[in-house]
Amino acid sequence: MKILNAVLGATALAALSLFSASANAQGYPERQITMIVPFAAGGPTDTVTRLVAESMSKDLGQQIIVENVGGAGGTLGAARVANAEADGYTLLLHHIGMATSATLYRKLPYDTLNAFEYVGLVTDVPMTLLARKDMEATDLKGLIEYAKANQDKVTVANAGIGAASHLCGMLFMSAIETSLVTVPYKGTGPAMTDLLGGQVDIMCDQTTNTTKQIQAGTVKAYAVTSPERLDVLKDLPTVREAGLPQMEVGIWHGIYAPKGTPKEAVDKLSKALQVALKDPNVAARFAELGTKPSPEADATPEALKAKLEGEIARWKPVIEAAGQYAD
Ligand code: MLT
């Protein structure tokens, strides 16, 4: 009897405690949100953050904060959403890092795949090999030249393991089978600032973050990883184009809330992120800035989960060839 009385009792606690969480999820936002860039503030993922922030506020009625919580590839962010109230107040935008970071790190504070709850993806950013200004080199075979003469003292700047950075100067240092000098940064917004003073050589980065320095010439800049070149930076031959398909890559964003967020929560927060999508002030700052908005079809839970599934998969043999693990 008293074994019954306590099954029927935490019965009861459990259906009292969703019933109550999924209450409140009705009155979802009821209060000003924050979203977590895994990166330093000025970057690229700040960039498209504040910029899909903004509009989904008006459609939520509640105002999102964005906090930048770098370090450590944006594991270190990705993990303080992964630990954080499942009450739809906290959440997560990050990028492909997500998927190269469960095979970068043996030891990842949270389990990728089990720790989130999918909102939506957001857009897909090419990403462009640049130098310093004074680089001598004037095109990508003249880079490789300069690189593999000097490969002891080129260096690569990037937001640490895990990041986008990363990943695309792993892919061009495996591409010509040359290892550079990695120099980590919190993110590429700092590191960029290092670069237009010449105290690194090389960065790969995304044009989110790189277009306007690119297109004011306080950067050389060498090729893009999109399939085609851009309209923004037409002159900027592709890597297919200059020598290097193997460098092609688009850095996928999506959002992410804590597990356990209340499906009512998530939904609002899909939908506002599809009507931030089609927000005319969005898609014209994305287009100056080398990207655009996901379809509305990529905009959804089902279609971000398969996303990072998939990137999971995909990337997890490349990492393991170059053997570069963060821990
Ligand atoms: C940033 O926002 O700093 C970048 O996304 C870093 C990176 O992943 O390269």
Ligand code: MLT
Given for the second form:
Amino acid sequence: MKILNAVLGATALAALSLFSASANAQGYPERQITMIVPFAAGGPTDTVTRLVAESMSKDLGQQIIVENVGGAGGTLGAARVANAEADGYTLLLHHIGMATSATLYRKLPYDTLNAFEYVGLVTDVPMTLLARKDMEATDLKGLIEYAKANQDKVTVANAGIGAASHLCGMLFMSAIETSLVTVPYKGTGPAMTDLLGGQVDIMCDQTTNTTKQIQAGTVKAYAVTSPERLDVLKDLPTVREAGLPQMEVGIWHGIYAPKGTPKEAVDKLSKALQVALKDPNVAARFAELGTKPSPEADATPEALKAKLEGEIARWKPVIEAAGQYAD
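Could the form predicted on its own be given as well, to go with the form predicted together with D-malate?
Nothing else is written out below except the one chain.
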């Protein structure tokens, strides 16, 4: 009888906890929400996050503050959210690095596919292949020839292992079947500064970080990695047009919550994201940065989960072939 009473008591307690969580989620959100960006302030992902967070705040009726938790290729911020209370008040906005870190880091402190609830996709930012302003090559074909002929000297800057620029640089070297000298920096800003100063030769980074430099003519741009040309950079050919279709890639961004976050809260966040991505101001600012909001069908938990699973499978052989691990 004592055992039966204990079992019944535990069952009742579990049911009460679930009821309480559901009731709380129905009134969600009742206070400020924190959205973690796993990179430094001022970078491309930070810019995207702040635009979306501001618009989502209006729909949710509560402020979403953005907190930057950089380090270890975005895995520190992701781990922070994975270990946070699953109440919907701590979120993560991460880019493609969420998928690539599953291979880059052989000892992650969380299970990439199973440590989070999925909210939805935010945007898919194209990359641009750049070089210092005085680079001898005038087109992508010439740049590839130059890189192959000087592979022990040509330097490729990136914002650190796991950063979008690092991934794009690896994809470039894989596509041209040539290993170049990689130069990691502690962030996008220092990498771009040295490219502008001519201290490094090549860099591949998101349009959210490179468009203004390309328009100003302070760097030499060779191609954009999207399937179509961008309205904001109409004269810049796509990698397919330039003869390197293997370089087609976008730096997609998604929003996550800790595993176990109530479905009611996740659904409200997903709907708020969909509303935000239809915000004319968000669309206009994204356009200035060379990207577009994800369509409503992609701003869903199901679409983000499918994207993450597919991208882990896509990047695993690229990273293993390069042999560049973060641990």
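Residue numbers count along the first chain shown, from 1. Under this definition, the rigid core comprises the largest set of C-alpha atoms superposing within 1.5 Å between the forms. What you see is a predicted model; the values in this text were computed from it and never measured.
Core-superposed comparison between these two forms: CA of residue 105 displaced by less than 2 Å.
Taking the rigid core as fixed, one finds a CA shift for residue 143 of 2 Å or more between these two forms.
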